[in-house]
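Here you get one chain, nothing else, as structure tokens; it is the form predicted on its own.
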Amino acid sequence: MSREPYLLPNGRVLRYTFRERLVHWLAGVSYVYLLLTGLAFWSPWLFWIAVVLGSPTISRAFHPWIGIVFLIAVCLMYSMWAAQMGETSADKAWWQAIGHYIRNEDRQVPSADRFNPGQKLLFWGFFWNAIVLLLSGLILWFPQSIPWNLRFLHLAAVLIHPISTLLTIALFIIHVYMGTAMERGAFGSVIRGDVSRAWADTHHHSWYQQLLRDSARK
């Protein structure tokens, strides 16, 4: 985590730094562009999306380059958050109480760190799928570079790329739902950067208590 003070003087808690928010939105915007253009190429019924986004030619030309932007953003998120995404002993109890979390029964959900187990799952899901999309995308981007005796890699990429994309779509839907409905107030934190102390204590109690202990030692 950064050296910025996380307990703000206005009674708020800094949830995400400006750099974290910038990288998050870079990943989000680039992913949505990739999703829309990818869907346009995947089905004739959705080809109109490519027209709306400029033209089929522009969409096809930009798709792989925006994919590089997305990968860079994912790698930056990895450098910022991977150390905080490890499984802890409290995660098992959180998963056992997932029904309470889904029903917004916050008092019955075990204490969570800065990122709860659901957010950790989403993080690693996006990270590994981004790697798969990169490798399969490179094969589709430069098919002429594949030797004839390895042409099966092209067929594999044609199958794996959309499958991995479908997995990220599921993760994306869950991510948006969690950030808007499951933890109300979370969406504002990726815009302004801060949350109320009550919100931090309710949804990420362990993290908030650690911030209080760190602040008391200063």
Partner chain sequence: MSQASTEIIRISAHAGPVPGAGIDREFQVCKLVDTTTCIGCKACEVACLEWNGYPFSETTFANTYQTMPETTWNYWNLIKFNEHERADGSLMLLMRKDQCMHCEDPGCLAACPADGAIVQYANGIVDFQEAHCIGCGYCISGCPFNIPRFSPAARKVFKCTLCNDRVSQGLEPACIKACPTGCLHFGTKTEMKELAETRAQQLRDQSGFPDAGVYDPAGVSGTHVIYVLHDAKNPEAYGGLPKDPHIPWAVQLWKKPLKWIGNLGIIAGVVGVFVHYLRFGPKVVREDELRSHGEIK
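We call the rigid core the largest set of C-alpha positions that still match within 1.5 Å between the two forms. Residue numbers count along the first chain shown, from 1. Here the structure is a predicted model, which means the values were calculated and not measured. First, how it differs from the form predicted together with its partner chain.
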Given for the second form:
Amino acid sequence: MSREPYLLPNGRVLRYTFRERLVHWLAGVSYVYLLLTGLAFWSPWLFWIAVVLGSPTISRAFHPWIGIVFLIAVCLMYSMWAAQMGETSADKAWWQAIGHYIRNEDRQVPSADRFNPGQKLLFWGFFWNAIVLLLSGLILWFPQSIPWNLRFLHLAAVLIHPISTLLTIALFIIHVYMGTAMERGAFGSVIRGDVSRAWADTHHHSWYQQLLRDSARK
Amino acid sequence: METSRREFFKIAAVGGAAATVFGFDLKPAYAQLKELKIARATETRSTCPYCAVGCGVLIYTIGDRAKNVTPQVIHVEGDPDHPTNRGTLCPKGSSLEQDMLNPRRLTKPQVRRPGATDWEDISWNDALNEIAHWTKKTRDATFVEKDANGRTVNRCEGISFIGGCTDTNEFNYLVVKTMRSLGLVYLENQARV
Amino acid sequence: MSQASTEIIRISAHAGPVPGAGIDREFQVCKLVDTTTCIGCKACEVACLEWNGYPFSETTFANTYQTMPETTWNYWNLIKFNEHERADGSLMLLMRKDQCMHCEDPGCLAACPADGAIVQYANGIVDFQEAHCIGCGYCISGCPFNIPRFSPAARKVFKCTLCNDRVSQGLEPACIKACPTGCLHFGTKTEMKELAETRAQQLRDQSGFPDAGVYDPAGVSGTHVIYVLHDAKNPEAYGGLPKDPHIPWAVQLWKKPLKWIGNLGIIAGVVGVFVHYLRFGPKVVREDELRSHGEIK
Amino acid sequence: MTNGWIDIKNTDMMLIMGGNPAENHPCGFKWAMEAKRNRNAKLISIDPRFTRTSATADLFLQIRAGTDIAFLGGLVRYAIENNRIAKEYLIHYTNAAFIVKEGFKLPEDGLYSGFDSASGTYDPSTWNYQEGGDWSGKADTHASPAHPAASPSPPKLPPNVAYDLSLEHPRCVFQLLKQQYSRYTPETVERITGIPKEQFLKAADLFTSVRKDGDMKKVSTIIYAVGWTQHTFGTQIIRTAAIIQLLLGNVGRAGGGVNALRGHSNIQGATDMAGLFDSLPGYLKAPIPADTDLATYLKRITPTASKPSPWDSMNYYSNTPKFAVSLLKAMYGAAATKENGFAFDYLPKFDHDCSWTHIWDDMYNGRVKGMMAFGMNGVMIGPDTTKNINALKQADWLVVGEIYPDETSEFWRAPGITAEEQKTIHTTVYRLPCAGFAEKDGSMTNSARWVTWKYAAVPPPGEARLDQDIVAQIFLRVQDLYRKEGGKFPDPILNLSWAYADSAHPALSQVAMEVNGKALADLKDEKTGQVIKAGQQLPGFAWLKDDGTTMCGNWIYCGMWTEAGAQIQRRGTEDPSGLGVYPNWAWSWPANRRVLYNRASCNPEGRPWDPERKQVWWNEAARTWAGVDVPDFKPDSPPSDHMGPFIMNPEGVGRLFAPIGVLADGPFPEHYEPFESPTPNLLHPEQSNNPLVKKFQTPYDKLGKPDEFSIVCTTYRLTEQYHYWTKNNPMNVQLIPEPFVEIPVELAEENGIRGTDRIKVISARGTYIAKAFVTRRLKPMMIDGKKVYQIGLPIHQGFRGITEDEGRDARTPANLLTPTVADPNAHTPESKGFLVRIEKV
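Swap state to the form predicted together with its partner chain from the form predicted on its own:
Below is the whole assembly, all chains and molecules, this chain first.
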């Protein structure tokens, strides 16, 4: 864990460092671009998105390159957060209490560490899907280089790429919803980086308590 | 003088790529059907120069035979009226356009002097004069008027003419006329081989 | 050939009505390739290249008369040569003109995500529209015949157009016109089918090919290029003509059920979180608790 | 072709041998496919290789190159043994019933009677018909008159031939034919050709099935090309085919005939126009020293009728003097007078073989000092490229008219000739840029004898000039020199008729009109009263005169450009008979006749053999021959006159037996081995080869022995390429980019060769390098119990061309390998079937 002072002098708590925020938005923006261009090719009714984003040809040409950007961002996230995304014994209890969490009966939900199990799911979901999307995307990127007798790869990619995308979309919807509407203050945490102590205590009680303990030890 | 094949490919490839630079298409958006490239071209009826089926070919050239146009070949296809080929052509006939637009064609008279290791250009006038002199010199030197038995034979033994088999009847007739009059007996043709 | 036959009846990835849909099809065009009278002369290859004006490419000898292993983005028409031994030990040199089959139910069109990049005309021609092609290559996965070819230079996919520029002006395709032996024939689908069946019958009755037949695969609802084969039971022998071609199941799954499931899922997700918000609202930060602990003022 | 391209669609059976029309004449081959599709015609392909023609065949047999006479002789035997012959046709339309002179001997030992080993020639005086009348029932012994000693003057055919219509006389042509081919049993055929007996019998049965039970309705055709001609017995192979077609009654009939597929667009016209040392336009024989004046010459070349007395013979060549005099008038105009024998002395008289192979030999030996080559790549065409290159080194000058840089004009820098050596080569070479086909107008004659006019589409590029202008300009300058300086016998040069409006640029339309001929005085047809005024174009060769009142550059082309206009420019697409005659499309020699000898398509009573394929017939009411084609016959000769249908022969009938040295090497074809062969001649090992073939003596004229060179090699063209021309065309180069050698899988395995490996093909004369094409289309053969391999290589690559100039290819012309030995009749060299060995590079 970083040595940065998490309990800021102004009475707020540093939730995400600058590097983390940068990487998050690198991933976020690239994902959105991928999502929009992808959706344009997914449905004729959304094809206009590709037109708006330059031209369909540009969209097709940039999509895989932005995919690489997204993958880089995901890898950076992995290097930053993977250690904190391990499943703990407390997580199990959290999942059992997921119904309470959904109904906002937060008192009955076990307290969460820096990342709650939902966030961990988001992380790993994006991470593994990014890998899958990369592999299937590479095949789709260079369709002419797949020999005819390895055609099944191409066909598999045709199916896997959208399925994998759909999974990320599910995660993405929840992520955006929770980060904006549901947990007020979360959005600010990836913009400015800090949250209020109350916010930290509410949503990541264990983490906050640990921060307090660390600070007391000092 | 001779554009190499690789250069030729390069030129062609660049030309093809220019229309679509990195996906930006310069063509109008809703041009669904290509224009017929021979729509108003001039059609000339010719005969394929290759095998002896004698297929009728149509040579399409730019312009409408107006005086101010130098025709240029743009396409060749079979003559559908010709009873033998009925518009069909083999791979050789189908590629005749490349025979006419070929950068390898000879376009200047050349001479290789005795002992030379390369060609040099020569004017038509000089070339024809020199050839005429050679012809007369060799004919006069090798002409036999009477054979050992005193019979008139009037032949030139020192010159040979060999002709190809893709030139016209009229050309062949002129060759026979002129060469026999020079006294040639070594007069042969692709027809032999 | 009437202009009506070039009305567009299907458009790839097109939202909304198709201009020519439901048009009264006067007739559909069809190329008949009688492999039993093909002499592998490649006149069709040359005629195709000459008409379409593509540049020449370097080839190398590969122990065959075949010009190149496969068609390329600028070489749409290739005769495939195969030495084939019959059961009685006699040799056959099978020669088959390979090109776009112009499927009635085109896999390329089904797979294409670009609006208007692939269209099908009322006469049956499946045509790639360069101007609309985005170069994604999905058509390659949709095609059961291995036909669409990606050009890295142009970043677009190309294939045989069935010379729609000629056909729309009342001419036959360039390959058809050139074919010296009449192994290629052009006309309406109905008549070509009849001609093909007659020839197949003749091969069965007169020429000792009991399995001769017509290749007009039902898996893609028939094609606008049909073959007469000496042995219709073994189309693979003719340079890998698929026995039972159809739009790949992956493409079908993707374009039909998966699309609907996905669309529903996405809509359900968006609606779901909205409903959730209405029902439960945002999570509340427990400021009161902290305040009581004196951690915040 | 006796028939034509389109006429092939009328056939029921095709024997394609010595040719590969699917590859070399694809657009003509369509009519073979039409016959298959529309008539269920069968196609038999016999070739050293399984070709693309074979791919469409009903039956393919692999034959050893150069054993075609053995196969066809076997076919003759099979047809006779199984009575698959057209008896009535045979008796009335061939010389089957003619009785041959006593003293004639068949070549059981490889030699006919009359061979003189000192000169290596035959005295053909015994190859003649017996004089006499109806000999049926007459025994041989007491009928034969004393045999006269061979006369010094050339033998002549008797006017009144002895005959036996029962065909039983032991010396009648039919019996001799039967005897000649009795040796060609299926077993012998198998031993020589390598075709297993059962396969041979299958083919023989299939081909002769058209005459099953004597039915005359069906027709079969034989189609060949240079696979037959390029042998030291090439003419005799074609003779064998003719014999078969006469035996089966297929000549003159729609869908029948013996059909030579010419390999070049105007090879037919070039032959007709006599660009050949031994003939003059219209197949007139070129004069020889013995022709001391016009009368002697005309007497020698004008045949007299020779037939059984009750029969009639038109002997059309009795008109030869008219053709010859009209030609001389065309050439020398006013200078050709009755008094000077129409300037007969202006024509050169040849005294020895001046044919293709001799040109190069005589050039090598210093006799020929200058050469003009127009559109003719002599170095590549060979045979023996090395010899031709070395011959050119001896020449003083060479003029090449070409459209691309070619090997002949650059012989002095052929691969292997160093810059040092180039300095020692004293030949002056002029390379003149000529015009391509699209830049010239003029007429060309296709294989079906159709003379078609073409129009110029574009001007020649750069400084290139029209070929006819170049020849005219050279000639006019030579003429000028003789006019100014004098010289040896200038008369023919100064007096050559050159009445073209622009003498240095002769318009080909004017030349064509001269070739057609015109009246020089008012002419009147006594019968019809029709008059042709002086100066008018002649409507046909029947109008030609031997008194100098007509001129005609080529009598067989008379009728192509008449007062009614250019017949060769006609474009009528109607074909009322459906037989593919197209009488109003262009014009066909002779007299716009599309199928030669078409009188033979009717029975002796003048009714078509097959009422469904009616070409001509006798119209009793009008007392004339009528038809959808122009009858090749005397139009008012009723069947009762029994005029023979083969009006160009003095006999009036087809020749199963070719008498008095019509062919130098025998009246019947006999199997001889190619000069390089893996086996001695199994019929007569002591006389393996054609005894009349001349052997050359230069250091390059080496022949290989089978112990050193055990593989039979043949050369051929590919459909994608045309000779040495399309190697300059990027499209054709893309189709066939590199030279290759087709070798059997078994041979490849024995030598550890895989497809695309580079290999050397070595003959006694040179080495050819190319990639191996390992294929199952060539199989090892058993020749008299010995395994023999055949390989084949295309001829198209040389040392100038697109890929050659890039250095991608071995720079070896295929004709480095071929030997300089030629057919004694047609003088065509033997490029098909020679010996090589192969090595991996």
